[in-house]
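Only one chain comes next, encoded as structure tokens, the form predicted on its own.
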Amino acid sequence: MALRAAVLRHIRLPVQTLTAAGSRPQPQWSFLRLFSSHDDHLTKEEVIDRVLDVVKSFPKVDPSKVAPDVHFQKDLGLDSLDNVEIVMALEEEFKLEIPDKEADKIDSCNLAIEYIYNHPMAG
């Protein structure tokens, strides 16, 4: 208690005042600028568009078969190295970084989507 009074009595805040009656009051810092990490989150047609193109462009995809519901070894016919390639190329598309244990679990395009589209550092 004595340290937090001690540290109040050394710091001084601008006071900001009211311009007219109910009217919100001026900052005096004009160069505060605040952040959300949600400004900036992709739409989740942006994710499927860009995971589209990243399956297609993969050399043994057909890219008349892929969609957002095509399992990659069931309807593309991939392997499991194939389909260990296609998340390494989504990791670089998104710059993340899929731990290998959820990389296991992504087997589909609808997969991919679903987990790009809800990690929050995916860009």
Given for the second form:
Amino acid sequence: MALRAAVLRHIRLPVQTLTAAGSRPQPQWSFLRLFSSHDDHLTKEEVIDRVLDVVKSFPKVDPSKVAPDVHFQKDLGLDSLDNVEIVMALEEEFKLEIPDKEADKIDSCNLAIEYIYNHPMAG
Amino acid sequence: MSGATTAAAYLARRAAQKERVRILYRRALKDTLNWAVHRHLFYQDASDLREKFEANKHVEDLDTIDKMIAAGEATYDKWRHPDPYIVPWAPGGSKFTRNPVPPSGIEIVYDYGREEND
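Since we've got the form predicted on its own here, give me the form predicted in complex with the partner chain too.
Shown next: the complete complex, the earlier chain at its head.
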């Protein structure tokens, strides 16, 4: 019995991992529900869509000029205080808490999308 | 101590002041959201706050700007909310360190109480 217990303790099954870190399952597996909370990071398209929606609904912004690579102050003609307001709106949208120093550096849609996509707690 | 004489030092000081102003505006806006939870009240108060900042936008003298920033920060300190909303997973929030990662190297033996002489 002790031998059996010892053998069972040391047998390991080979583990199958996903293809790349954070990659979603293939479309034909979309009926497969993932109950783990580790794979539900946002996709880049979702992040881009939501960020652009937030920026477009800002009252001082012209929605037709918004693209994923606009600079808030240079391309959209906004103020630095407007920049602060946009970052706050993004924080509310994604339920993030961005430290003051980091929030100061977010100047364009590009940086915002990068930061949010790489944030582990982005909702 | 008079103001900085070289252009680079002047610009550096202005840039530092602008950063202080931005951070102050950010904190004041968050505080306004903490106090005025209902959205229509928040928009009202936020535009009032913006007016206050815009009124002093064209000041050029470095020392006056410093004094104004110090006065603004004092007002902000006076009006800070005692129970601000913090995102749950951030320090100070409700979910912070709720489920810490278990230390590595610990292995749970699932023997369900089975004894050696079974």
